[in-house]
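Shown here is one chain on its own, the form predicted on its own, set out as structure tokens.
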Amino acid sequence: MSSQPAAVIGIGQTKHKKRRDDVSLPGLVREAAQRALDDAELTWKDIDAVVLGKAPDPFEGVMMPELSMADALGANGKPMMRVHTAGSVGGSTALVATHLVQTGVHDRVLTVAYEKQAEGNAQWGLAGGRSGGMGAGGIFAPWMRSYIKQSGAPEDIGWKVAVKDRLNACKNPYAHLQLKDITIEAVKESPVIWDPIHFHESCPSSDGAVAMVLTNEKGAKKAPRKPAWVLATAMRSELGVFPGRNNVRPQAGVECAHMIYDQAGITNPREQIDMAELYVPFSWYEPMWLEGHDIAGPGEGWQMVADGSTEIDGSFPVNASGGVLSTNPIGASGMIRFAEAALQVRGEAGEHQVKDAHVALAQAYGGSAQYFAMWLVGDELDAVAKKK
């Protein structure tokens, strides 16, 4: 598909703050974004294009913020894009800019995701402003209790997923919940608030917004930091309901996933990639996307968890920042994902790095789990070819 190579040469983020009126909506995602920019020792001026996304408008009420935006990212005269795909709006944002460099349309392009949910209200907006809506967590309860009797994984799994991204959040200074004393027995004796989900074991409200300056191969070898390679990309949807729709392993998410590792030649996704940043906003989805990834088979997504691999040390690291189970600003989460693999891969991960990360995977989906976005980064263009 691609033209030419895309890298990513600058990231920034912010976290949510103390209070509401700490910082404006668009001072937020400025914030972010100038953080990208000096990371990649540019300036506004340098960006050639903007691509924006974050979830439903309703969320904070500002309709069509692509435009209220565009002074505070330097965007004025500029092309500038919105993008948004539900929960995965994060991902697709970002491969939306990197096909903008893959294509030769342009040089360098800025891309930014946000949400600032202490000004809105997602519960109304994820139920198309209505009240009285189930939530996410209540759509996506039956399809944990699914898999959990479909693999037959004993129940402490998800307490055990939820302590390890809640540790791990710890070691990251951007993430929004940080509790250091969480333990087993606290997340199982937490209230259950859509079974089998446990309080401890759900995503948190977040504000908080992420940038990525994305350029092509004659741009990331003038940065003065090492550059993380864009080596495959992928976005897939499908319906949310028809007629013998897998729910647990949604095709989806199948096809998106095996579309990276074409892409990339990964032929062992296990062996050929060193983490993975997947999209966890309730504990029981870390086994349900392994084995839908086709990264574990069936019914050994839940042992990967139980024997430590996706520990930050273990043999395949999951969500060493913490997740979505830590950070979850919406429309944010997805492209959060894709930012720390690519974090990881340029070793600048600080305390929540990975070991020898090469080839990192990133993942975001969304709606009723039928919007997929991946892609596959690493340190190297060649990176994939070194580890066979």
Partner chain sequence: MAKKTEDIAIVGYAQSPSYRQAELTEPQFLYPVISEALERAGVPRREIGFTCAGSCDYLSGQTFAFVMNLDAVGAWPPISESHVEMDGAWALYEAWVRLQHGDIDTALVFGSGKSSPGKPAEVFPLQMDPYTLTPLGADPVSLAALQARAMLDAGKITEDEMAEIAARSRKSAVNNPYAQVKGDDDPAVLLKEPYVTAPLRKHDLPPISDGASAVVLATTEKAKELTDHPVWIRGIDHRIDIHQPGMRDLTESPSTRLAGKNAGVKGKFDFAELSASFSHQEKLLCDELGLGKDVEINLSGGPLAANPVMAVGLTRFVEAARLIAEGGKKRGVAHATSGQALQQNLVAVLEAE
Contents of the next structure:
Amino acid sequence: MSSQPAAVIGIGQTKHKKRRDDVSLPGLVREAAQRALDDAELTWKDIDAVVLGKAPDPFEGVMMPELSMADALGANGKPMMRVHTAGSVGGSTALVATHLVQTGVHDRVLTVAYEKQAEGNAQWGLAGGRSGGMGAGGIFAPWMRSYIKQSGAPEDIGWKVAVKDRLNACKNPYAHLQLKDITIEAVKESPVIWDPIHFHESCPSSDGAVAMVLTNEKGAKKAPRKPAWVLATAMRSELGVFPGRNNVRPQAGVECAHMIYDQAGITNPREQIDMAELYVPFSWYEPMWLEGHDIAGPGEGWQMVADGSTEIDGSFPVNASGGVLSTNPIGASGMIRFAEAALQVRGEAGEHQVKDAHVALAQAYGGSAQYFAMWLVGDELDAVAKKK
Amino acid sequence: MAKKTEDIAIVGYAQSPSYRQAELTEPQFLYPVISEALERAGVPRREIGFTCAGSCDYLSGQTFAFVMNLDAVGAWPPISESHVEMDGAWALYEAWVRLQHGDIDTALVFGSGKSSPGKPAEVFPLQMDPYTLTPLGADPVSLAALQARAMLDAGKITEDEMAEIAARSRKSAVNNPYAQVKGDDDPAVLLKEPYVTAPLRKHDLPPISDGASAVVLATTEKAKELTDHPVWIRGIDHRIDIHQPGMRDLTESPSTRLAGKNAGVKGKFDFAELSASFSHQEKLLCDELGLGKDVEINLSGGPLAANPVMAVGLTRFVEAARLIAEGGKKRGVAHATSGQALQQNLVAVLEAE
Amino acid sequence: MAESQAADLNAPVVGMDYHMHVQYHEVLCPVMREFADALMDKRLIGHKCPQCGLIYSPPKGYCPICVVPTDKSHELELQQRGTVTNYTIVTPVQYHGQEETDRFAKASLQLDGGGTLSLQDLLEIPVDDVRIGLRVEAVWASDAERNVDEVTNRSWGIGESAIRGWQPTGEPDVPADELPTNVF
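Form predicted on its own already given; the form predicted together with the partner chain follows:
Let us now look at the entire complex, which starts with that chain.
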């Protein structure tokens, strides 16, 4: 009984769009999976097991879709699992796949996450099919207001994050929104959807899928391209609703981050981690998670945004890919964070590559900001030690 | 599969009664089940290293239904936790994998579901291919009937055998306080009933059930510390077959055969707890797993007596653990299934010390 | 399933509408039935956890933090006056079944004497005047109109068919620093 190193050797994404009418649900996941296999120079036969993740089934109206997707994902005769942990699911799914490799149960695991929002109605699903649905933004808006109040952040912080992520997305050919001309003024003037959140401070609704191939040390050594090593993994959950809960800085998020830091030997995340892909569906969540994961001190998260630290060329780039604010196939959004972090430490992020990205953090959250999944990846197994 | 994993043991288990229509909510009937499993294991709630649940939004008709089930766990302060949109048996599998890391030594697993609010013939077609099969209303009973017909035509079973399986299940269930359908029925009398969907009669079908089950797992060392009667998971594997029923030989279950082989199903077994939701599937599963006449099948009554979907597979582990820890049995098979006509199957070998 | 525009009969079919209809009927669990019965009597009840003292309304039948059961003996009647501790103003997205067209407010309330409620409707106040610290009181549907048809086992709110919402009392606002910071 032990844990052995695991690495990402293949990454594939679909082009994320408002609607992907050109592909069916299985076609969408297969597109991402095939690209991940191509990246790893493997074939379907090389895969030992498939781990699928997506957000609630009612979003597309397909119950337990792993059953009907087994054929498209080449899973016939293989183990297949379906993870669902709300918005964090993309992250949790990648972690379940990682555990299968780390424990030696399988040698090569394909993990896939998707959402095809245009083939159903997520807003209907979120509202439980009833009138008066508030959307996810309605739930999170008061907590963002609390953060603003508690931290004393100026109102333009949210606008700045919105602009930064959209401009980053223009460097990422897979990103859904390509808003070259976005400005602070445009974000500020866009309608308020859930006070205090403006339209341009919210994520879009996307069709898309992402896939990764994970393998052990032996497999990683044979891989055609540089692997991204998984340095730490953690999942943490808490009750979503109870009187007195700290919604701005959920304890499960704090603990999840510290589990990662402890495993990887990180004592100063801001210095020892080069960049992060954080789940930011509404702009204010960037400073909230920087503080909520102790990357920044209390009240310092918004200052990192204000001074440009989280820009793609800043000292701690956040969401160089454009993030959830630019691409949101809900069930895939978490895994896209994980895949983008891996892409960065492999040095294969293209135009949105962060310079000297050796250690990258990825995070996904879900439910009432109560489910957290994270991993830390590095370009070497001792990437953290090398930084000291 | 070369064995490179550690043996994990079941050290606690519990189940709710199988209700035709539970008056309580899912977290309300889950909560005492989880408490009982933890008490039996002697592990305080706060010391559990990992928690994993299995449930399904579409069953209860609520997006994020599983979030409410966290209430039953006591997820405050925060816990390390995951959820599969699958039967609790796959949650057990995820926890079994998680325990292989060796950094934690216990895990809590549960499965739960309320089938009563919806109609299976309306809900389950949504589980089929959305483009070609859902619009046809491909429901579990129709697909099982096609499978039974194929088996009858291939001479792999007779209607008499199906009735005997049903009668034996009901009779076994008489001793199971959690079962829903029980009684002493004469197979010959059962065969006089009309078909529901030919060639299936009512006795060939599972009941509609609400219910939950839970299991506590421990690593080798921890299990020995916790109990004198650990129930060892000697092997476990799961496999999936092609989805399109038209592309499968419904009289076979290659995924069961392969999972059984990888889990180490060979040699002598005292019993098997099989997720045979329809009478003919018991025969099919026994054939694929090579279980002979000397193996006692579904002493609990099985899914024909109690069928809380999303828990029913995990309940096979609960029943198997009970037979070994309390019933003096030495070695058994636990089986879970997902999808229609046995598309996906999980098999485990459980043993006493 | 994907929608298609049927205007051009010669255009290739890329999708079709498929509206599925699945009906669910779940019986109210005993504690929610007691809650619903109380609403019909214009009473608002909750359960107080015997261990930690937190008040849950609607009652759950257990405290999810202490994981202890609660029952009728832990029931208490809540006051029908309170203070807005946080709020959302929602611009309704038009999905299938959405009946709201105008912006509406949902508020978290700290009730006088203990207990909290989330996602409550505010009445008799323009949405732009909604603020933290606002004093409000319950507005009940008339005896003739009052029903609990909207109460389900998963009710977060209370259902406009029993309590229509909460209206300003006219009292001065409670200063923000006198309010708990973490009410839902």
